[in-house]
Every structure is written in C-alpha cells, then in structure tokens.
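Take a look at this single chain in structure tokens; it is the form predicted alone.
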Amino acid sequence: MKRKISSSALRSAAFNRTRADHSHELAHDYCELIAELIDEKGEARGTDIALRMGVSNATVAKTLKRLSEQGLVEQEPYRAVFLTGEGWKLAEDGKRRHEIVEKFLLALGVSQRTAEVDSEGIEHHVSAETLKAMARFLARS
C-alpha cells in the first residue's frame, strides 16, 4: 500500500529545493558567463563580468573569491579569470539546461525575447525529470 504524502510535506520539500536551487544559481550564472566571455574574447575579466551582470566590480570580486574557494574558478590579482574543470562542467550543464528550456518555451509559442528572459530563471529550478521531459517533447516536434 502506498503511503500518501501530505500537502504540507510536499510544500516543505518544494521550498527546500527552491532554497537549494538559489544557492547554486549564482555559481551557474557566473560560470556560464565566464565560459561565454572566454569563447568570445579569449579571456574573462572582472570588469567584463560586472558589465554583463549589471553589478559592481566589488560584487564580482567577492563572488569570484567564493567561486575560487568552491574550486570553480582560478584567478590571480589583476589578471583574467579562468574556469577549473569543475567550472567548465557547471558552465556546460547550465548552457545545456538553458537551451532546452528556451527551445521548449519557443515551441509553446512564447516570443523569442520572453523565452530568453524566462529561461534564464527557469533553467535553475527545473528538475532533471522535467528537463528530460522537455527534451523528449522537443525531439518529437
């Protein structure tokens, strides 16, 4: 006999997952952007990151320090920022997730601009199961 899960337990699990997602969101966004800058310019500098993220250089420096402590980036003072192997994996995973969500929204008829903006947030919160379902849907259409 299956045990029924209470709605409060489901709500609690959802909130817990959202909090965990938020804690990883910034790292994903920074790693994706650093990879993008390296692909475009051959390097990623703190000032370029600040400009693209719309934040101060101090905010970028603080975040890069945290990402360095997490083993995702390497940086020397006044030099470019580089992704570690783990940083590249995170960036590639984020890009893949973003592309699936954006293509899915476009397939639903959402405008290009809205799909771009919405997928930036959704990509961090969609479960692996839902992401796979989106990819299967896209493969059939």
Given for the second form:
2 protein chains.
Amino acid sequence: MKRKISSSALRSAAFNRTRADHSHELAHDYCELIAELIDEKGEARGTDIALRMGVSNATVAKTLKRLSEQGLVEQEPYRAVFLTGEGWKLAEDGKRRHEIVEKFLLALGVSQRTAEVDSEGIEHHVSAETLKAMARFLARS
Amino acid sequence: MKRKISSSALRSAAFNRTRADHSHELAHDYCELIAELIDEKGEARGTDIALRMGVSNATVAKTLKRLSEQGLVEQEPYRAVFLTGEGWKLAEDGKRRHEIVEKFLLALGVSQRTAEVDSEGIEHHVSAETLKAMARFLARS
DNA sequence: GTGAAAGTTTAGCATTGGCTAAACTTTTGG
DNA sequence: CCAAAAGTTTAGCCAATGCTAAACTTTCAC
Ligand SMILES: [Mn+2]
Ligand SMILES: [Mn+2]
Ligand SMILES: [Mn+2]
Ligand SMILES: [Mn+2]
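Since we've got the form predicted alone here, give me the form predicted together with the DNA too.
After this comes the whole thing, all chains and molecules, with the earlier chain placed first.
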C-alpha cells in the first residue's frame, strides 16, 4: 500500500536536484568552452577562456587547477589546456544538450539573442525526460 | 555603421547573466517558500523552511539573517519569520514565474514530477521574453 | 508548574568561485 | 638577441552557502 509522500520530501528533492545541478555547472561550461576554443583556434588558452567566461585570468587559473584535480583537464605550466577523455565526454554531452535547448527556445519563438542567453543557464536544469520532450517538439515544429 | 560585436562579448554576457541569476536565486526561493508556508500553516518557522529546502536548521538561520539585512524578511528572536513588502513582491513574482514554467513543462509532455523538479532550477533563468513565449504556448495548447 | 522535547541561534569549520596585485614565464618585434 | 608585451601563476582577500556541535529559548505533556 503506497503511503503518501510528504510534500516536504517532494519539495526538498527538487531543491536538492537544483543544488546538484549547480555543483556540476561550472565544470560542464568550462569543458564545453575549452572544446569550442580547441575547435576554433586549435588550442584553449587561459586568456581566451577568461574573456569568454567573463571572469579574470586568476579565476580561470584557479578553476583549471580544480578541474585538473578532478581529472577533466590536463595542463603543463604556462601552456594551453587540454581535455581528458572524461572532459571530452562532458564537453560533447554539454554541447548536445546546449544545442537542443537553444534551438528549442528559438522554435518557441524567442529571439536568437534571448535563446543564447537563457539557454546558458537553463541547459543545466533540463532532465533527460525534458530534453527528450524538447527534441520531440523540435522534430515536429 | 553597426560594428560586429565580438563573439567573446556575446558569450561572456550570457555567462554574466547566468551568474547574476544565481546570485538572486536563493533569496527568491526563500521568499516564495515563506509565502507558501504562511499561506498553508499561518506562519513560517525555521524547521519547516529547513525541511522543505532540504538543508539544516543552522543554514536556514544564517540565510534568514542575510535576508533580513537585505530587507526581505523580518524576524524577532525565536519567532517565526515574516516577509517585508519587498519580500512579498519577490514571492509573488516568483510564484507566478514558477507556475508558468511548471505548467509549460507539463504542456510540453513531461510528467508532473519532472515538471516540478526541473522548474525549480529553470525558473531562475527564464527571461521576460521567454516567459512570454511560454505563456503564449500555454494559451494555445 | 516543571522537566523534557522541540525549535532556534551561535560558533567554528569547509568549499566554491569571485577579485586585485605582484611575480614569473613565454612570445614577439625590431 | 633582447627588451617589451602578452600570458600565466601565486598570494591573499572576500562573500555565499553548506555542515555539525553546543548553547539557549519556547512549547508541551503531565
Ligand atoms: Mn553550455
Ligand atoms: Mn551553461
Ligand atoms: Mn541555475
Ligand atoms: Mn527555484
């Protein structure tokens, strides 16, 4: 017999998911961005990452150190940064998800600019089920 | 003559917006939740906030102090908490936005549970333009 | 009315993710 | 080839958001 789950448990689960999403967000965005830079320019340098992320060089350096401890990027001192296998996986998955969300917003009727901006935040909170629903919408629209 | 804006400037603007969204997120969620509790139970107590947010009592106490310094809530020691005029505004605006996003996801075809969970994160990254597009979609679907 | 339970606050700690300034290394132009 | 520019790293700072443990206050049950 299914006992009713307390509304607090349901609510807190949503907040917990959101906090978990946020805890991975920066790593995902960095990997995606590094992949983009390598694709566009052949390498990903700290300055370029900083410029596109909109943060200082020092912040980038510190974050890259964390990411390399987490096994997502590899770097040697004063050199451009590379993605590990794990890092590539995040980058590709992130790119796919990002594209679907952005195209979905466009299909919904917002401007290109708004789709770009809003998708940067939304992408991290879209579950597999919702992503599928967005892709389905795209396929028929 | 319109000079082309660098792709870095465009990209960093999106990340900046996302960071700004995150900096307001907790305040919005607290105000919305406090309003809900007052509506449901007549008052908002620390324990109930903690239970629904999925964090410890101590975390709630510390956060409430910040919010009261920001003029969003009012509290006296060992008593339940209340919203200021500003806090009510955030709560109502947040509720409206949250409802639109959740109903929109439902209309898109995801389960009630997924709509609840995903909307908790997504709501903070939906611009006025996108919110309007979602409302429009709801109106015709 | 009093003692235990429930709720709140405070203290102290950790991590993340920002910043500036200064030191250091690499690249580049002449 | 070498000085200046460009890029990177380190040090030290801060705020936000989480935690546990301990102290304190209020409420409840008897
Ligand atoms: Mn992305
Ligand atoms: Mn993003
Ligand atoms: Mn977010
Ligand atoms: Mn939320």
